[in-house]
Every structure is written in C-alpha cells, then in structure tokens.
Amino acid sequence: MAKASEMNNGGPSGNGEPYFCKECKRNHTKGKIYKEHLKFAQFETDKKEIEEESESNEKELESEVEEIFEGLEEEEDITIELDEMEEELELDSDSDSDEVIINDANACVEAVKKLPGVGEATLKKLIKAGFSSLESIAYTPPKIIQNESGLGDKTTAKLVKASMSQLKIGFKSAEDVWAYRKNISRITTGSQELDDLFGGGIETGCVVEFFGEFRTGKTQIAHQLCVNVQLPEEDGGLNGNALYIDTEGTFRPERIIQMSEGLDLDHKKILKNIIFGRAYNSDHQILLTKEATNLIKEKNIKLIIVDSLIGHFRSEYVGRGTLAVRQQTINTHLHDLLRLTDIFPELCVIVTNQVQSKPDVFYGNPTVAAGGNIVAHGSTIRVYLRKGKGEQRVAKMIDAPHLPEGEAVFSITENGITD
C-alpha cells in the first residue's frame, strides 16, 4: 500500500504532481488520497498476506509427510496391509453371519403374517409379546397367548390352531425320534469325565440342572459353558452365543477372559458374544426369560443359563402362608423355559439351584436340593454337586431319562473346568 505521507503531499516529490501509483497502476494527481486505492491496496495486501501462509503451510506439510513415509520400512508396510485384509475378511464373515440370522428371524415372522386373521396390528401385538414364530405360538397355552398379547378368545384359537397344522404337530413314530436323537448337538465341558456323564456332552433341547452346596463349582460350569458353546461343533461347540441371566450377582467377565486365554481364543470376541441380564428380584426374573424369546433367534443364542434359579424365590417368599404361591410360580417359569426348548430344539438350558438341609435325616447325606419336587420335576437331567480333595469336585448324575446313575471327577483350574 502507498504511503500515506507520499499520498497526502501528491507524491514522492510533495509537490501536487502527478505520479503512477504501482498498487492500482493509474495515476495520482493533486495529492488527493482516492478511497478507492486505500480499499483495493488493504484487499491486496490481505491476499498476498493469507496465499503466502497457506502456501508455507502446505509446503511443510508436504514436507513432513515426505519425511514420514521415507522413514517407514518396507516390513512394517507389508504387516500393516496383512493386518487390514485380515480385519476386513472378519468383518465380511461376522456381517454374513448376521445377515443370516437376520433373513432366519425375518422368515419366522413372514409365517406368522401369513397365518389367517393376522393383520398388522396384530402381527405387532404378537411380537411385542414373545410370539414370533409359529412354533412359539403352537407350543405356548392359549391362555398365555391370550393374557401377554391381549387378543381375544377366538383369535387366539384360531392362531394357535393354524400353527399346529402348519408345523404338523401331533403323532409320529418312535422310529422318527430316534432318527432325531441320533444327531443331536452336544456341549463339551471341558472334562472328558464329565462329558462321559453326559453321554458325551451336554444336550441341546433339554433343561438341566446342576445343585449343591457352595463352592461346588456350579458358576464355574456355568461360565465355562458360556465359552465352550462358542467353540466349532468339531471341537464340542455350537458356534452360538450365550445368554446369562445372573441373580445373586457372580458373573465376573475376569473368568471368561482365564478360560478364554486356557483354549487360546480371543477373549473380545467371547466377551461380546455373551448377552448378560442382572436379575433383581423374582419378576424381574421370569421377565427376562419372556424377553429373551426374541433375543434368540436375533442373537444367535444356542445356550442359555439362570445362576441361580430359586434364589430371588427363597428371599421374597417367607413363611408356609407364601409356599403355595412360590412352588405355582416356580413351576410357570420353569416350564416357560422347558417351553424355549420346544421351540428352538438347538437351545440348551442350564439352571443351577442351591440346596436345603432336612432335619429329619440322622443318616447319609441330609443336603437335598431346594424348590422341592416342582423344580425336580421340571427338570430334564439333574447333577448333583459336591467338593472332594483340593480343587476337585464330584459330580454325580441324579436323575436323566436316558442316562444311568453315575459319578464323574473332574477339577477347577485357573484355565477352567478340566479333568
């Protein structure tokens, strides 16, 4: 910019002459200061000021990212790219798998809307309610049905009927069980004496229950199965997830990472693929296993454990007054989750109960477990558990349908449930 004295006196000579102004390029005269210049020469002098920064930035910054790529070495380059390739495969992999479970969900309750009388507004009551499959409608009593989704007698009949016949429920040959229970899918424990127990692991489509007293390693089967169940079935899995219902508040993510890192996997991944619910009181309870009727076909779950069953019931329900209603609400949740078995014959349910002494037993063992016989009864395969030397533990099958009265020892290291 001129100036300003060189303006005020008409130019460098102060004289009034005319002079050329080199900033707007056109002559001065009369040592007149134009507006017109003074704005033009400050925009000038503004953009010359901001294009000569921004062209000093971008030369270091080039300048900097030169010298970064030059000092990178050819190795960690080609780790880098591995990585990368290996991040986005499993990505492609877990986005295939959902997707597969999501078009499974999606087809469940295309059936559902197809049934006669289902409109929209029905459609959205039964599977607000749980009711999202036909099989979950056709083995649910219609009074349930009814009481959770609110419609009305007639519809309810009518939906429940039109399952059975699509599903063609009723009698079939003994021959065609079996042909069933030939491939039916097995969880391994860990222990290959267990396993034995078990008949070679423990079955899908069935409650079992595992009670005795504390420190008997009851959660810790319970954990160890959250992370088995994850394993390929060529190695004692179900390549499923996990859901946790924990009452008495002792699942602890530390052990799943020690049995995890014991089978070498990683432990993100069995962490994130375990779905955990923290049951507060008895209802809160039972409410949770109505919920996860959705969870399970969205989520992949292939096991589901209550730690522990009878807990919340045993605290709310004092008193012989309150004995008739606690064993009628025991057997109802009991036989909701019995139910999740029949409509998802892949789904294995592990419940663990505590144990309660019998005064009047002077001789052998006085420990029985708690609920009485509307928990023993609900049961599909009950073991009893109990400590032996160090960190073994003894378990023994107490009642099965198929399976003969027998013992198994096996042990509890920091790895998880072995031999």
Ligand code: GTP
Given for the second form:
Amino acid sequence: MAKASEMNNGGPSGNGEPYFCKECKRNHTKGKIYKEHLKFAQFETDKKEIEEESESNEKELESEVEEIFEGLEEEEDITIELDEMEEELELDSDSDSDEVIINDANACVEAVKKLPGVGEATLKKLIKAGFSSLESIAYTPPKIIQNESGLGDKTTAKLVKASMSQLKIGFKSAEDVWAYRKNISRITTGSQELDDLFGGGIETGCVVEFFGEFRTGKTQIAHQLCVNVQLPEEDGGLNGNALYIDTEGTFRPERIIQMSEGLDLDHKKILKNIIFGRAYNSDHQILLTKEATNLIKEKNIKLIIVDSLIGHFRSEYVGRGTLAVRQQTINTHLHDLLRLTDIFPELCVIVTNQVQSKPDVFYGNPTVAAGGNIVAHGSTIRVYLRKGKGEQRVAKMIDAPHLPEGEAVFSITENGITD
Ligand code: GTP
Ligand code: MG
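Output block for the form predicted in complex with ligand GTP, input the form predicted alone:
Now the full complex is given, and it begins with the chain already shown.
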C-alpha cells in the first residue's frame, strides 16, 4: 500500500508522471497529494508504528515492573534491617534508667492526686494543661493555672496553697540555699575557655541567652549542647535528653551526626534522644513550650533549646502600635521558660536571640538584643557572641548574677565546638 512519503513524489514510481492508481481505480495528476490516500497511508503507517511501539512499550513496561519489584524486595530487606536495628536499640535503651524515669513521672502525678480536693476529673484537667507535679502547680501563677486548666478560682487557690506547703516553699536559711547550689550540675560546651566563662560549664536551673549577629554560632552551640547533655556526668554531660524548639527551620540532624562522631558517640542513639518541635508561628512556639512541661520527666529532658526566641514575634508584630502587646507576649513566654527551671531545677534552658543594629550608638557596641529590656530582665545569664578570625568566635559574659564579666574564644569546627 501507498505511504504518505511516496505520495509527495506524485506516485509509487516517484518520478512525478501521471499514473493510474490501483487503490482508487483512477488517474492521478503528478505532484498532487490525495487526501484519501494520505489519510489511509498515514493511518496504515500509524497502525504499524503503534503496533511496533506498543510491542516495545509492553516489553519496556514488563522490565520496568520487574525492576520495581526487585527494588521493592530490596527496600523490604532494608526496612526489615532497620526494624531489627530499631528493636535492638530499643532493647538497649529499655534499661533500668527508663523505668526509673517512668516511675519518677508517676510519682509526680501521684503527689498531685493526693492534694486535697483532687478527684479524677480535676486530675485529668491538670495533667492535660501540663500541671502534672506539685512544683508546676506551686510555681505557676494561679490565674494561669485557672485559664489553662479551666478549674475554678477557689479550687486553684487551694491547690497552689497545698502544693506550696508540701514543698515547704517560703523562707529558708542561706545554708539551705548553699546546699541547693552545691547540687547544681553543668553541661560542657565542648570548649574549655567557654566552659570557664560559665564557671565550669552551663549550669542547670537557669535560662541562658546567647545573642549575636547572624553566623556567630548560636545555632551551632545549641546543636552541640543537645549532644553534650547526653554525655555521662563524668564527661561533662547530664545523662539526659534534649528538647529542641526550632522557630527558624535551621535544625540539622546531619550536624548532630558530625558532632556525635566527633565525640565517638553512636549518632543513632543521640538523634533518638533529641525531641524536635518546629514552631511555625509565635502562638505555636508558646504552645510547644507549654507542652514541653509534660515531657520533661517522662522523657528525661535536661536541656530545652528555643532557637530563636524572638524571630516569630518580630515578624508577626509589625509597627509601633503592636509593640506593647508584643513585649507582653514575649514576657509571658519567657516567664513560662523561667518557671520551667524553677519547677525542674535539674533542667537547663537555652534561648538564642538575634541582634538588631542601633544606629544612634556611636561608642561601644552598636548592637542590642532584639526584644529589648524584656529579654534582658527575663533571662538569667546573657552571653554576647561575635565573630573572630576564621572559624573563631568570641563570647562575652554580659549579664550573670554570680559570674564575673569576661570573654572567651572558641572555634566552630567540623567536629563541633572546641577551643
Ligand atoms: P543566625 O541564625 O543566622 O542568626 O546565625 P547563628 O548565630 O545561629 O549561626 P550558626 O550557629 O548557624 O553558625 C554558622 C557558622 O557555623 C557558619 O558560618 C560556619 O562558620 C559554622 N559552621 C556551620 N556548620 C559547620 C560545619 O559543618 N563545619 C564547620 N567547620 N563550620 C560550620
Ligand atoms: Mg541560627
């Protein structure tokens, strides 16, 4: 049969002469393309091509399906391997310490249960709102307990009073305070100089604010502390886990892996013991902090990171008119964090803060922490970071109730924070 390509030359002979077409039984003029022939020819071509194509497509599909199945089988193997590894890890970590933590958490709830007037319903409301220990009830302003748990003012007042008396909160001797201070533990930063600046590492029971310009190492220090807090006490850790509230999306597990390997630690275990929460806005950030209260005992959390503290507030509250509300909300949030260290004295809270330029200052440092006085007065220890030569960074103690002002130089290397 004729093909479309042959029609262009006037006929099957291809010489352009008039000829008698056997297909339609009539003469054709040379050089003319006949519609019927074209369609027919094209169709025939298409049909053949389609047949050929579909044959090859079928073969390709068959081999693709085979490949996919092979891949799936491999993946299944990997998943099984991973499952087995996870099970092993879980078996490893299902040690006595986990039981102690669970019992510890139960003991806290048990104590709340024993408060006068606490029935099933009240207990449920308290736990749901994050008040699952005597400390959390005693240290939180009654109004906040009331708002968050939905309990009445009289019940709340009674609960706070009873918790305070059970915990013997009130005046105590300086000797008692000294006994408490002697029990404070510290987390190493990885740099001896930086540790010395903090009087031997970052201490528990307080909120530390690292503030500085971009790339001064705030996030890197936060990552390093999440690894170091898991070290045994003799190596400068707290034998505990970390909770990371990331407001900027800058948490990097791969950096945790590098840092763990730098300390010859099993990175899988280290990653497993960092509880991560991404805060998408300031309300979410506040909510995550409140939810953290319930996790501290249960998950043996010894370190909470908020990186960064102010970012969302800065972008959400724009304009002078919103300043008062913004500062008030930051203040409440900071006090939530401070209260956590009152409730859990073995906990350390680290917040990071961007700096903003203050163009009206000609002498001294032209930068101040964002959030202004609210953050300054809320955080217990404030450290200012600035860039040094190459990978070096300088930390300056700005505000600490018991530490001298001073500076420390540390480095950010492939393995993490070092001298
Ligand atoms: P902002 O969040 O932008 O305000 O900055 P930051 O203060 O949180 O800075 P960050 O902690 O992210 O520090 C960034 C710096 O850490 C980079 O400029 C690098 O110098 C260093 N750094 C980050 N990752 C690595 C790494 O894998 N290896 C090495 N050697 N250095 C790193
Ligand atoms: Mg950062």
